[in-house]
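The data below hold one chain only, encoded as structure tokens and taken in the form predicted on its own.
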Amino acid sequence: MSQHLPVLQVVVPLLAAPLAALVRRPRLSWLVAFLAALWAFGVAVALLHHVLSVGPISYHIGDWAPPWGIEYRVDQVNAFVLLIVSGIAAVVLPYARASVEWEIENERIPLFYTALILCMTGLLGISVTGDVFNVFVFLEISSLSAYALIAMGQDRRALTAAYQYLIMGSVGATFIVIGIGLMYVMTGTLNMADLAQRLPAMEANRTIPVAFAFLTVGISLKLALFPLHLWLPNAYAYAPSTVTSFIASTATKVAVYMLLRFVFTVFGAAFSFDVMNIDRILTPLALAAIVFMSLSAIYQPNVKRLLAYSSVAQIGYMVLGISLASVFGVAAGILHLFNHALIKGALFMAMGCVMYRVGSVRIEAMAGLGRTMPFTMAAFVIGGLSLIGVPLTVGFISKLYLVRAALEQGMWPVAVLVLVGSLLAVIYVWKVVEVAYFRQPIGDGSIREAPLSLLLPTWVLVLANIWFGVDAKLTAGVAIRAAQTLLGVGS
């Protein structure tokens, strides 16, 4: 069954989805989820381990040789974001039991996990397959789950979020789509290991650069790159608890992930950045995110609005280190990748907690939460500090790269404006602190700790913040691994 572990990645998720509503009863769809997401999680860690220590895996799907047949390949760079995704999923699985209980109406509860798993497939299927069609199709199948879960939250404006996201990953969509189909006529080929043998010859010809014209565009709009991020506030502030702390970790580092891969593998660097010049764009962008949406989360009164917008400013780290091109740069996003999916992850699981016990996650209410609710604002405080970039915790360790590789292309400037996104990250972090532990309680001091159902998913993310922020070993020498893949250098 090892030689089929590519595929099986994607088919026995697939197939547990329809099965997770046909049980009909929460509990048992419940199961049949956490199940998926363990598999999941179990097969990326093997594939994981498998192209570090062999190489790379090329499957083909029907025993059709590419670029004839589908292929599933899986190198350093999609090994890690599928341990992102399943981690992830297997994480917040066990704290959605209690979550959606209390957030979804009992009878919709079987297909709110329908919907979660084809999510959760729907990113694995993007990133563990060679075919450009087939990231469409993937991309869609997670995208519509997507649309589904966030217009299940208990706001109306749930719904209103659902819509706006549904039209810009709609206009997203299509753009990919276009893309894709110019790079199809002119090549004749969908394989990108085939497309990217091909491409080199036709640069001359109009239609390449504006096939990777709309691909940027679309994939920047599904990943929220300023100032394509407007869907993105709503979609996380008004979602059920369980959908945000799932898609802030992993569906943005996916469409991260996407462009990596057509920027550096499907068309190569050197077309991207010394004939496209797709840095003097990416660059500026990626700077008046980390600024611009950091500054806006100062003035968020919903917390998860807050961690919103601050999430808008951590995708311009990642880009950012794209952006630059060199194997510290992008190390550094795809570093950043793992460790924002883990400080993300925590914080809005924290605010998941604040939901359940308070029923409000906007800042006034949060006043003494840290005598009340002890254990769950110390999970907030430490995914605050992750989130600033103190020492020894993961978003110290991804701004360290990142500032590494502006300073070793001689940028100092940028080098200055990563680090004023970490005081910036100081005063919208210290605002909800503040709240939580310098004001009286409000009411009768009836509120109560989070169950520990919650609080535990919580501290695995939470102390994973600290685990590899303290031994930063394994991730940094995987990021460096496949940025080295990804630029084509020896070790």
Second form
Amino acid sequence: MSQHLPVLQVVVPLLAAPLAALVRRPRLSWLVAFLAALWAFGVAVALLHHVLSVGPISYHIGDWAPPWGIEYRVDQVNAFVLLIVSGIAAVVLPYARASVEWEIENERIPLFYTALILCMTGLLGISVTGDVFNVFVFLEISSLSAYALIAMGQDRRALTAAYQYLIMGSVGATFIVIGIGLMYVMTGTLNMADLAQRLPAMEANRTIPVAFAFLTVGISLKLALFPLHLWLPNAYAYAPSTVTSFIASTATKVAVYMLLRFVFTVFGAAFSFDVMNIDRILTPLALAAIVFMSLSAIYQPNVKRLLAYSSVAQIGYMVLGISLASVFGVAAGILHLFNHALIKGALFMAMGCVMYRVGSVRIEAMAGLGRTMPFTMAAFVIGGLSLIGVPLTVGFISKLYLVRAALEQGMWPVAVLVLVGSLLAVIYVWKVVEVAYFRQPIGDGSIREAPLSLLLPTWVLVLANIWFGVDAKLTAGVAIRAAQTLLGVGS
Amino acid sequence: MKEVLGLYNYWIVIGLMMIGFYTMISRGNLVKKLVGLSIFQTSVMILYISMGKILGGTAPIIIEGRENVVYTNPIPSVLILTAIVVGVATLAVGLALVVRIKEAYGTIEEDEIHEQDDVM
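Structure of the form predicted together with its partner chain, given the form predicted on its own:
What follows is the whole complex; the chain from before opens it.
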């Protein structure tokens, strides 16, 4: 059983998805989804433990040896990503029950959970597979279910947001297929490890740089790299709270993982950075994302939209770390992958609590919430501090590594811009805090603290923000080993 | 001349790809955008099939008693079967969204939708 863990990671949630639709009872389908997420989390923990203590796992689907069969390959990098995706799913699902019952009509709830598990399955599949075409298939599984999930938002703008995401996401995915096809026509293989071996001999051929370009642009669309982020703010702002919490902390992270995988494992750092000079385009775009998107966030009247713009800025930090191409830089990127999932998960869940009680997440509607919903707003404040990067929170650890990596290469203007991004984060977090704590509550005083079933999962993530901020040994250790694996330097 | 006629299938791919892409960018009608997306995806399917095809090649089935048979690579075709399914699913989800947008806004023209959103 234990040697089948890589495939069980994907197959069990995949089978749970139709089951959740078939049981037809909201509570029962929630239970199916929750068990699937718990299962995925358990498997991910076991896989990470195995990878850290024994080494990478190569699983051959149907016992067909690679490169002919599909290989699932788990190493330090994707074991960590699997843990992030399944961990967030396991925390979001207990939260989902009350939130979804309030936001979605009863007869649609089983289908909602089906789409949610499918989305998780797709994201887990992208992370676990070692076959490039398999990446595309899982990418579409996760994207199609994400479009449906976003469209279930109460605001009708959720529909247009989902439509826009569908158009841009499909273009991105099609670009990725073109890239994969061009690689296949040159090498005759789809296996990542096999591609990594065969590609260096082909570098002189013009097809390979073209494939690289298509893949980079396609993945950048998926991870919402500035200026390809246009689908993201509306999609996050108008999706149901549960969906925003889940997708914001996982979908773009998995896309960042895809970028890591293709740039470092498939094409190799030497080709990506020395021949294609990918850092010359990624670094400026990442810095532009950090500055411009943080500035845009300041002017948003809707807090979920504000956080969405901040997400695009935070993705800039991850891409910046990757573009430095040093062990510390890539480790900072991977570390922020994990840390940002915790930060945005906590913040969006706090906003879900506000949505549940107040019915709006516009800034002016949050007046006085510091008094009426103290625990929710305390969660928001701690999440906000973490987003800024205050010591003792995870955000600080990420920024510390990132600034260190930039200074290591003597790029002090980059380090300065990272800190400017933090200052801008102070402004947009403060805007919310000011309204919530220093204004009189509006309305008739009927607003109460959010129910425990919403608060508990939110606080689990908030405490994780502090826990991994105080004791970063585990996360930073895994991130550094993952970076060493990707860069192919001694572990 | 050889580049134009000898590689005509790739020129068709590029042509279709640009037609689809341009339709998606230039049209304000949500259904037309999806049609553009579909054309765009179809061009990639032709790209894959072209890659695997060998002139005079046959289906990869062993023919008894004959040697040196030229086979067409079946893998791109198989991959594209998957991509077709994905394309159909994308189109279905997209059209379903358009139906719901029509119900919510009463229009499927992008600029009219933006106008309604700006008023709110």
